[in-house]
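One chain comes next, on its own, written out as structure tokens in the form predicted alone.
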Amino acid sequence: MATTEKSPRHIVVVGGGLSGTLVVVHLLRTAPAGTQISLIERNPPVGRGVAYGTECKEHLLNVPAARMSAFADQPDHFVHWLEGRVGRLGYPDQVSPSDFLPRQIYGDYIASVFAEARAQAPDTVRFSNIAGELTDIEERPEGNVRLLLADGRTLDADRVVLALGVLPGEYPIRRSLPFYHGRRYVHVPWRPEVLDGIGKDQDVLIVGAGLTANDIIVQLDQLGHRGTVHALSRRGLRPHPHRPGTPAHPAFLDANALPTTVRQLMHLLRAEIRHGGDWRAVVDSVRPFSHALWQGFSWDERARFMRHVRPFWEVHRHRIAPQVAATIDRLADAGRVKFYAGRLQSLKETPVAAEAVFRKHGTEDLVTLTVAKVINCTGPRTDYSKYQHPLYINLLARGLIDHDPLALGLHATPAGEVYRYRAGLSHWLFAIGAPLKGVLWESTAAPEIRVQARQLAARLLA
């Protein structure tokens, strides 16, 4: 299909969370006169996601206040926005740059965000706000595409972006079970019914350990739950907490002599914490370079990477507010949380209850569980080739995307543009976050997702 240049042009984003309303807020800021620009959003309201959407007041920020800014080359927008809020009703009496916020406020502040750039978009900018569901995209003679939504709607657009976040985990157990199909498991944890049917004083198994894990613990003591909740991972590896007052590392890594392969890596961080470094820091100050890393490494190197040091890497990289680790360790004390490291063997329906049959790591040893609910926290999947929704099975089908080789996310350039199956690109169809997992790693965090907003919507008016 040849690309349109014809200016001004309609640009569709699909997907209201973070990454999508940052684009927008982008082109609402910089676009052109006579510019139409579309979001696509299924689950409204826009600027929350599943990240921001959650109405639990446990549920905080993984990084301190300082650190979330919308925009890179305004650090301070998201405190001094904060500080106009300060006593307000579901608000804190007073906020600290270094504060661990309720991510349900944060939600609030990227709608404002979005709420300011459309207050004061030209009018010669037209926007179109859509709740629904695309399911398909056509590439049209004319040059354009046509976007079909699960209602029969269409719309016709020059250029899309997919920003539609993380997919739902893997089954825990790799295999169809009738299982999967009951009320006592759930395979998406961030739904609003996660908890429902589960008992003050029942028993619960969650499936992993991770940050998704965390927000279903302490969102059950919130909740009041007595019983015992138990954690099952491979490795029964739990993300560490923030320490704060930590100071900031200084650079060790040369940006023009980086290591190109993981051992490399991994012999500069151990030495540099040898030499007396706190591990965050020293952790936290790669993140500038993780970048570059990440594309100097072969294919191999970060194939070599996912296989020997992804689970210890995601456990210290991404960690946890101080309160949420210290709500988990008051509750492992107490015996109210147990966790493990073992591989699901089976998974039943009993009458009144799941029975979940692991087997211990390093042993042949067999546990059995009896629970009232099975929770899957066993993190996003990222090969969107086997993920059974219609948009995809339809771009797949009409060669319009590609996984990448180690189907972390899609084909696509450092900048979005996304490969089709098996050639060029196709310079219309764009990603942003996680899609981009596997050519740029750091790719769903705020501090990466304003950065490439802010760049991506650059290129689309380009």
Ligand SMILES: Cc1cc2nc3c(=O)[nH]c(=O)nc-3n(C[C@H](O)[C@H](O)[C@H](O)COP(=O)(O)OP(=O)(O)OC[C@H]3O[C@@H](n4cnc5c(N)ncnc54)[C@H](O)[C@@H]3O)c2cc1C
The other form holds:
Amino acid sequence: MATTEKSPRHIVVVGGGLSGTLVVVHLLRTAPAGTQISLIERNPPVGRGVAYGTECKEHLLNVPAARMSAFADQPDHFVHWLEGRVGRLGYPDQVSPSDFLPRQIYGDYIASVFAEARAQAPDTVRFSNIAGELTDIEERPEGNVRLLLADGRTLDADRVVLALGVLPGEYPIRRSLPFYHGRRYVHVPWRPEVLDGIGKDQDVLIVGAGLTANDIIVQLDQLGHRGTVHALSRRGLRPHPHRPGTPAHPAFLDANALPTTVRQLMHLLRAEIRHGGDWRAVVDSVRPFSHALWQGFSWDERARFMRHVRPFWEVHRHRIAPQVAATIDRLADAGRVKFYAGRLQSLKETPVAAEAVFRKHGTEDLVTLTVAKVINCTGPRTDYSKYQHPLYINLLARGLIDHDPLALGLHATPAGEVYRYRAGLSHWLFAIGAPLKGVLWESTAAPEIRVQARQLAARLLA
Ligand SMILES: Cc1cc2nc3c(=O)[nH]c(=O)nc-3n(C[C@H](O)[C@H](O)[C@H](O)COP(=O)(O)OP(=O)(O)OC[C@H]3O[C@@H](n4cnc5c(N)ncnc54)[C@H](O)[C@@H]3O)c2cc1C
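Would you generate the structure of this protein in the form predicted in complex with this ligand, following the form predicted alone above?
Next comes the full complex, and the chain you just saw is listed first.
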């Protein structure tokens, strides 16, 4: 029997990071009797994903606890959950809403939210937690779809949510290099074995100087590393720290007359900061308007933003915890972390080390670094058509997905409804989180994801 729009009997969510887990939580709370929900995660346990799966206690949230509730309509939920655990092993002795807590604790929180939703779901709603990797989806003549997992298992579904997070980054030099296959190169910096093989006194090169680079630096320090960490990025920009106690800035943008060009936006921002606003608070005050602003920009304006503003926006908008900034400043002052602006020219292995040559920004000067390992922290790529994973290759080949005009994510509506390749909206495929960057811009942090998750769950059951 063909599945109709109104009877999603089996909803499959693929990806058990924050996004997928919260979609499932809302489905478990609201699905009508007879609904079956499955969650497929290739790297269990569910609820952690890349960000909150870390075991390093020095990896802190970059958002204060007060803003990390899983539920937008219960802003104190995370802080209350924490208050019930203060003093326990691995938890702080006291907690304040302005604290930047270990990301591992946040993973515990999401896992607990998930466990509670499962425990409270009615027996009439069935749930399956599936450990596996999705590699393909095919549409069936019956009107539903069949999901294929890497180990050969299949699953039939009426609706599918892609909650797959970000893609790994580009290669630091964008051509094939034997170096990338050697033991001295780490392409995906979130893997647990990222620091294996680095001696305490050996030097390391991190390509990138953003949030993930900071993670690596503080983790090395925590492990007692004494060598020099070189961090190379194109412009040498680094994320700014939060300043605790900064009062919120009143909204200065008018929701009914938002700027429609990047130039107008930057003009208003600069004027507001000149008129005495703390730049952090001014930047933060734009956030509630970010989706409307982005959608009010034409694709040409969005491209302009990406070309001229994005690198600066990222380091001002995505700030780091003050403790992390203090650690990095201490290491930089001691000469144990060195930041460079420049572009990598070559990477090769010698019999005893890795040798990296970069050109200093704005000069012809070449600098050679000899290090034990090169770790790629260039930030996630966004172009799905260039990522060689069977799932994306298959979905693109079947015309089930397309990238947005700037290849920032999937071509989708702000509500996460996915467009097929030149064939209108899919009635069964949805996305949440990072894949919606092209249409929403701000779509990767918990404050956005929790709202998307709730709305998407309602849309799936509509
Ligand atoms: C290092 C880091 C730190 C961050 N810190 C913060 C922070 O402090 N505050 C904040 O608000 N945001 C932070 N973020 C943003 C973060 O991306 C979001 O908060 C959130 O974790 C995103 O969750 P997600 O589920 O969309 O993606 P992910 O966490 O990446 O989860 C996607 C999941 O999908 C699974 N998956 C992928 N492909 C397949 C497949 N084919 N089959 C099956 N499973 C698959 C993956 O294994 C993964 O578990 C951070 C991000 C990173 C990377």
